[in-house]
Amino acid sequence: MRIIFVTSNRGKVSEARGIFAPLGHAVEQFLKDGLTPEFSEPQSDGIEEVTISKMEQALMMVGREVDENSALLVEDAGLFIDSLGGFPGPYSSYVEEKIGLDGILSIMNGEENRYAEFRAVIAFHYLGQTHIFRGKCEGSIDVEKKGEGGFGYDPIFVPSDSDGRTCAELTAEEKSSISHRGMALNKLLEFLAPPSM
């Protein structure tokens, strides 16, 4: 199957390729005239509403490129920090762009409760229907940036299921095996897998 991933984030596309390629599914990033699409995001406290809105917009952008041998994939994710009341949540990419990881670390300075979780919601449109899949990765915010890998908040997020390393210190395979996006994508894979005889 050809899976068209409508996102401007190449890191997300790479992670999806790593999960789908072994099963023979090709993942490609959607580009219009060589450019990644721009979404108008609804102001919402939940990422599910944002994801559904993005899928509606993506269907209008992609149009006839989706047929019986292809599907459309849209994903939204956010970092929800407990002591900050769930901030930055659905505004994670905007906050990262505006204040960066150093800004988050500064806000968290001296905070004992460092619990946080990444949440991902995937919308998958195939054969005229949209299906929703969710994933969550629990962890904590480190006191400093560590690691060169990953993207986004990876250098300051330590997953509970890791050995104390941040997501940016994990290999791509280690990260996708425990990440919020990896979990949501694996639920999608289970949905796509033919029933065993």
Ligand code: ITT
Given for the second form:
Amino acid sequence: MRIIFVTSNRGKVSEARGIFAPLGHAVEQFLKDGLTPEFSEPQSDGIEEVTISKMEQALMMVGREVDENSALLVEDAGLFIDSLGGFPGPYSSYVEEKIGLDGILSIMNGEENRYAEFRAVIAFHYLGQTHIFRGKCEGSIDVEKKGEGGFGYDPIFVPSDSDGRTCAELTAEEKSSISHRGMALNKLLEFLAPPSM
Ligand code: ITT
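Next up, the form predicted in complex with inosine 5'-triphosphate. The previous block was the form predicted on its own.
Now the full complex is given, and it begins with the chain already shown.
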């Protein structure tokens, strides 16, 4: 199957490729006139609502390119920090752009409760129907940035299921095996090819 991932984020695309390519599904990033698309994201407390809005926009952008051998994929993700009441959550992209990881680290300076979780909601549109899958990854905010891999908040996020390394210090395979996106994409894979009994 040809999966058209409508996103401006190359990191998301390469993680999806790592999961789908071994199973023979091609993941391509949608480009309009050679450029990655930009979504207008509704101001909303729910990443599910944002994902649904992204799918509506994606369907308009991609239009006739979706045939019976193609599917559309969009995703909204966010980092929810417990001591900040779930901030930045749905505003993660904006906050990363405006204050960056250093800004989050300084807001968290001296905070003992460092619990946080990544959440992802993906929408998959195939044969005229949209299906929703969710994933989450629990962990904590480190006191400094570590690692060169991954993208976004990975250098400051330590998943509970790892050995103390940040997501940016994990290999792509290690991150996908425990990440919010990996969990949501694996649910999608099961939907496409349920394990035989
Ligand atoms: P699209 O909306 O175009 O798909 P985006 O990067 O704006 O791309 P989101 O709206 O989902 O994506 O924003 C999520 C924010 O959370 C953004 O700042 C990402 O860098 C960050 N993020 C999402 N998944 C992440 C991950 O697995 N590791 C680290 N940061 C992540």
